[in-house]
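This document starts with one chain, in the form predicted on its own, laid out as structure tokens.
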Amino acid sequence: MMVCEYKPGLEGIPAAQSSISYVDGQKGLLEYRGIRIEELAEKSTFLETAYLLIWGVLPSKEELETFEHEVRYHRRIKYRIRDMMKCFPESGHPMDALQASAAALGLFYSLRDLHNPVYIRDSVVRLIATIPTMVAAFQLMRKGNDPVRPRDDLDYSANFLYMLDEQEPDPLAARIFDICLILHVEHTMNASTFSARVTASTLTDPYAVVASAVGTLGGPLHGGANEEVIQMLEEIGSVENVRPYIENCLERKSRIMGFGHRVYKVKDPRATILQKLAEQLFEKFGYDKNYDIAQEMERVVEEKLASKGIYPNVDFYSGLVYKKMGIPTDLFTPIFAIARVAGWLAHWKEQLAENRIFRPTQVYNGLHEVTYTPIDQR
């Protein structure tokens, strides 16, 4: 019998071959389809980057305009989905609402024509278009308000920010938000992407694929970390409390949210970009204590933990940026999902190309030959 080596969390074990993204954690390198993240953040848009990831090439001007038009046309959601969302409890987390809504969307498009390029494109467009609408709709409906209708004259990111409060966003804020989506859209075989590929390998529909990935992303060890960063900053309260807080964490060997990464042993390149964006945002709209606390935290953590390869990750600065935009803390992870849907769909499409259902083995460590005990003798 073959003996398998057990690796907790499948650490370091390849689960698929992929040409979608590449990470070098020692060099702090992230590429989408071979293009550096720094270049895409500077020159691209979220929808163009989504197209690149899903179809493998940068679109021509005509292809991008067509894709953008299709996404705008499909932003509105079915009234029955809105009615369903109105029945969700106000205290429910937006990630749970999003997971249920994404799964429900599949009820309206139940045909699974996975060999039809038209079905695949329509599914991609519909999910990328409607997920932001669902997030914004639940945010308003849990306050007792009707959702805001999408505006066809606004681009993808500006429209989402508009749907949150019916106020047209500042152009700088909209552009920074769009870059945030680019930075979060894809990151190799993380937990939610693995979940998406496992679900896709059963040949179910893409709505179930996205719903399963949303459920995985919701955990605090994955997408939920940026929510906890803001809670941590508010708990610290002042710059003077930073060093004692970090020293206490180190003494208790507890995790410092927003620092460290399973892959990166240098500063996360996405965090570097986000830090510069945060500086632009705070410079225009005013600095606050959370920004000052975050700057001091990075200095102290680098002083104490840089030798161990622990630096800020993407979650550390993304929460600061979203908070400055006035976005509620519990929407941070759904925004992560808005971006990552395109990455999940890229992996769904790649999985379909050479599919084999995932069926890992296990290392059994239980008992054998146990005798059944009748209920009256237990």
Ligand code: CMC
The other form holds:
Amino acid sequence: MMVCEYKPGLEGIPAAQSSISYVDGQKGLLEYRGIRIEELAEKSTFLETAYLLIWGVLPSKEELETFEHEVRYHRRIKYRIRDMMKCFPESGHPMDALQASAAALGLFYSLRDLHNPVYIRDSVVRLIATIPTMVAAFQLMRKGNDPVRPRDDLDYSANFLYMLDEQEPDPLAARIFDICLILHVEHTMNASTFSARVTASTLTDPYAVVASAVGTLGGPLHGGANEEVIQMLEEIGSVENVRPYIENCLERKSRIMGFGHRVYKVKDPRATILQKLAEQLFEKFGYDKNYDIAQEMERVVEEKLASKGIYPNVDFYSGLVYKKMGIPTDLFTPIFAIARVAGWLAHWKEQLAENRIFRPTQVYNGLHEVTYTPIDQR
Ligand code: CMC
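Please show me the structure of the same protein in the form predicted in complex with carboxymethyl coenzyme *A, now that we have looked at it in the form predicted on its own.
Now the full complex is given, and it begins with the chain already shown.
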């Protein structure tokens, strides 16, 4: 019998073969289907990048227009989903609302024709189109308002920002938001993608795949960190407090949110791009305290933790950008999900193409041959 070494967190153990994205954590390199993210952030759009990831190649002009058109005209959510969401508690976390709504969508599409390319395409379009509408609908309904109907004349990101408060967004903010989605869409075998692939491997429907991945993304060590970054900036409160705050964290051995990464041992390339976008945004809409605190944090953490390879990750600057756009903090992780759904679906499709159900093993460290003690003798 082969004896395998147990690695907590499966660190370094390949869980799949994939041609979707590639990370070099030493060089700070991230590619989607071989294209560097810096190039996609500059030249592409979220929907084009989603197409690239899911279908493996950049679309032609016509293919892109068709895909954009399909997504645009599937943005509305069914009134029953809306009515169901109305019953959710206002105090509930939007990630939980999103997970429940994505799973509920599957109730309407129970046919599971997993090897039919039309079924795959329809599911991809429906999920990419409706997830933003669900996030925006819950945001308005928890404040007691009716959801805003999607606007067909606005592109993907501008429409989402519009649906949040019924105001057309500033074009620079909408473009920056779209780039944020590009930067969050995919990132190799992270926890939520692994979760999506495990669920996909059972041959369940894509709504269950996405719902399971949304549940995994919500934790503070994964997508939930961007929310905690803002809470941390607010707790720090001033540039002078940065150094004592960090020193205190290090003394207590607690994690500084938005820093460190399992794969990157240099600065996360997404954080570098986001930092530049943040600068553009603050330049246009005015610098504030959070910006100065964030800059100082990066300096102090680098001074103290660069030797351990701890630098800002994607969540550090995305939180700052979303906050400046006036987006409520607890929507940051659902926005991560809006982007990542396309990555999960690319992995769903790839998993189906060569499926074997995930069934790892374990190292048993419990007891054997234990006799049952009757309840009155325990
Ligand atoms: N603050 C302070 N120390 C840290 C941090 C941090 N954020 N991250 C790692 N370290 C230290 C850690 O204490 C350990 O030190 P030592 O060797 O002295 O015990 C060393 O660095 C290695 O840490 P690790 O726990 O082995 O690293 P990991 O690969 O398990 O952790 C991580 C990766 C992302 C969970 C971790 O860096 C972390 O908790 N960061 C804060 C939360 C965060 O920002 N999460 C978002 C991740 S990026 C988006 C995503 O992928 O979802």
